[in-house]
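Single chain ahead, written as structure tokens, the form predicted alone.
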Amino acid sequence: MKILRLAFKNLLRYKRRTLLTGLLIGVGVVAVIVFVGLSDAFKGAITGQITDSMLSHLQVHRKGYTASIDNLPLDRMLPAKAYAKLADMLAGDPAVEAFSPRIKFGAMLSNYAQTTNVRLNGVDPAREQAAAPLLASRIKDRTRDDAILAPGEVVLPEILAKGMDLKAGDTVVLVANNKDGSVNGMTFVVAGMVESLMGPGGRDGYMHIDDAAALLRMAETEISEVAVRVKHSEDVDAVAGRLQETLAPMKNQAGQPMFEVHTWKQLSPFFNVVRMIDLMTLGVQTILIAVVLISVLNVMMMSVYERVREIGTLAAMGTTPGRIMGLFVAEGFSLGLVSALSGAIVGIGILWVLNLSGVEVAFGGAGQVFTLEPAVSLGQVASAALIVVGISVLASLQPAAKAARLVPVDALRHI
């Protein structure tokens, strides 16, 4: 405490070059704080908006469908008996909390005087809505508040809506091609229009999925994918792997391996995106401690070149050369701490503000609005604060190292 208290008078000393220096490291923190704040709550924001109203947090196909999934193969589908399988083993995982199976497919759509190509995807609603519960909020001029739609209507992707100049409770009609290449047609209600997000499936339509059966002409209904929706979306990665081994042992008729487990992060593009954010959160603490090591050096070098002959006093007076030393490094780590402590506060004080005043962001081709909330874990306070102090600590030590080294003669006689 005494050498601890010796350091804060020496820091003193040098008003001036301390507050700058404290100042500049300081500015380093907030802007670490304030960044992971900020990209923290964006990859969460985007992510929720991804996870909850579009692809949930895994999903579970027939082993090869995914790679031609753009095609929306028929021919790759999970016969009733997978499925049934499948719905009992997730209704009895305790980290699964919902299940949604889907029919993928492209139909012709026409409204009598146009005619387009479609992708939909045949959904149970209320399940739907349990593994997805942002895709109602995706959806504009609802028919129904009870329900995404019910049987005998259609959500459109708006995009196509507005291009053929649809709205909520026009009739059109729907052609569709079944696996064994027969065409079959029937009327829907449009039940609204949804809004496209990135990413597979960020375009797509809406019908129950015994319509789809139906129009599709399938004597057993067969499942494209299945999304899972788990508990803690930190668990994902770990629900999938146990899902995977559990499924692994179920084959087909060749032998192969029946299902395959693909997180969200397999099947969207923004994961890349997330993966980017990290990197820049990365690049942005090498600079913090890159501006921390260079600015504590040149204090403690310029504290050492100034102090020599008081160095050499303390030497003669019998001081050793490691309470020297160790005297040296205290001051760097009390302007580290010192500053650290400064700098998180200040952090934490403006992402309070940004939480109050609201961070508005636009996301998808609609340019859907949500609001972010910014914030930082303790951890991640803890983490910034101790590179910092860790930092400042290892950039004394070959300053206060010369400083030790330093002969009480040659000190006494330099000028």
Second form
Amino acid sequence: MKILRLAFKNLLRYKRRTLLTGLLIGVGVVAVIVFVGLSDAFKGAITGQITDSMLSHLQVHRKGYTASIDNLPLDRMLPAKAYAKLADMLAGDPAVEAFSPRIKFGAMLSNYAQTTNVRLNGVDPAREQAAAPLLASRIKDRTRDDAILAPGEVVLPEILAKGMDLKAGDTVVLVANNKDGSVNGMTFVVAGMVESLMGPGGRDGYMHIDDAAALLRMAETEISEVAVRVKHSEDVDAVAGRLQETLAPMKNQAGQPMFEVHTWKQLSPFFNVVRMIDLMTLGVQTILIAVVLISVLNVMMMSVYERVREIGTLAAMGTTPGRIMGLFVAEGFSLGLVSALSGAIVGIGILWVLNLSGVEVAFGGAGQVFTLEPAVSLGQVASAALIVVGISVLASLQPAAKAARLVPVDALRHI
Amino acid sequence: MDIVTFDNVSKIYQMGQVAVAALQEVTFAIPKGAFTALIGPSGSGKTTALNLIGCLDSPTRGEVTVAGQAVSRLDRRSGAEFRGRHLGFVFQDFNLLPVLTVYENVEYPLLMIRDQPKAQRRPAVERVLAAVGMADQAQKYPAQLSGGQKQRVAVARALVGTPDLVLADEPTANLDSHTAFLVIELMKQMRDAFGTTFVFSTHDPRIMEHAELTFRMEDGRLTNNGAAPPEEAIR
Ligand SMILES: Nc1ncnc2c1ncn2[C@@H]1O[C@H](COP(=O)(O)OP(=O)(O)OP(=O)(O)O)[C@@H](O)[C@H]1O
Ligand SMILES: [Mg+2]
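Okay, that is the form predicted alone; can I get the form predicted in complex with the partner chain now?
And the full complex, kicking off with our chain again.
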């Protein structure tokens, strides 16, 4: 305590220098906190967007489906029995909030004048809503308030509908090849247009799962994928692991595992963006560490150099080398602590103001705008402050050791 | 009893090829309580001798004892501890800590070296500050003091831990002659009040005359062995 008090007094001796260095460190801490707050919010927003409007948190397929997901293979579906087992298991898992079975297939879409290809998901509207709650918000010109669609209706990808001049309420024909290669066609009413999203499945349309089964002439309903939403998004990996374990023993006749489980991280290219943001955060933190290291080292070295005679005086009077070392380390420590604390306060203040004013970010080709809610946890602030203080102490070790090693006689002669 | 003894002490500085003998086979003793001056021309070895007494340097040959302890071969840490317990220092340039007040400067040895509790420090600091006549300036900073006042504070700081011995290398060299006289008088009063041995070096004949015991040095040798002040000083 008394050492800290003396350290403070010595820091205040060179007010301008201390202030400048403290400012530098403080600004670094502010930058880290604001960056972490914003990037976390951005990460949360994009992952929320991806998982909540399309992918859901994790997906279960028949083994080998995802490898050829671009072909939407109809011969790699989960048979009704296998799906029933899986559904039982998911319904019994307390960490699972909802799950939605999907039939994914490709079809020909005709407005009686033009024909094009379309990728479709046959879904149970209520289940799909529960597994991907933001899906409804992506659908424009929705004809229903209570559901995304009803049997006999189709929600078309927006760009496709635009190209074919289709509007909600129009009738279209969908023609699909079933597993055996025979063709079937049915008419549907357009119930809305779904905005595109980047990533797999981002340009798919939706229809009712029963219609899909009928169009594909399935004797009993087979499922392409089951989208699973967990209660707490942090648990995704844990739930996925657990599912994988319980599903692993289920084999087909050939003795191969029946299911495969993927989390959104494995499915969406945006996980790479998330990883990149994490990398950038690491980069910003590294810069902060370098700034603190260099500036504290510089200040402390100057401090020792300017006070050689004073150090000689203290040593001559009987201050032990350990004490002298402690005095200078305490100076670095106080400098780091005060700078880190003020930086943390200002950083949190800036995030608070940003929160009040709202940060809007456009994301995805469709020009969706969502408002970020930047926030940092106390743990993140504390760890940033701790790193700064730790590095400050580290940076003052060498100058402090130099001070402690000064020979009093030489130091006293120093001009 | 002798508080300081030098037994055949030599100090040789090796400067590349040249060896400078700052002290050559010096033997002397300073009795406890003596008000002692080291005198002699520039380069005669006064500072070197004071540094050896102050455990700030080690002799090349010979033995130095201070307060009954052989101090020729102390390591850094034990040297510091010994100084903190037994010695006080007064410097030519005062060497007060500019960031501390007069009171805090005097308190420093008790606080940072002796690790004494506040209840013990306060009366000790107040006593020496009163003794040197600086009690009413206790809250000032060194920059607000005159040279003489600074040296008074320095004397108080040297005395606050009631050391056996106070060493002062040219304590009056940066003071005008009247102030120098006052500071030397003060040191003598302190010796009378606390019984502390004082050893100081000086060039100034008017300062020498206040010493009770004088060692004259020349080229690293002692030319008298503890005499009364030289005649030149008495005149
Ligand atoms: N660190 C050192 N390295 C080399 N030579 C030194 C060193 N310190 C002192 N000397 C030499 O030792 C001799 C004695 O020096 P010292 O400082 O003890 O003299 P002094 O009597 O205190 O002189 P002054 O009155 O000028 O202070 C001188 O010749 C000096 O040059
Ligand atoms: Mg000298």
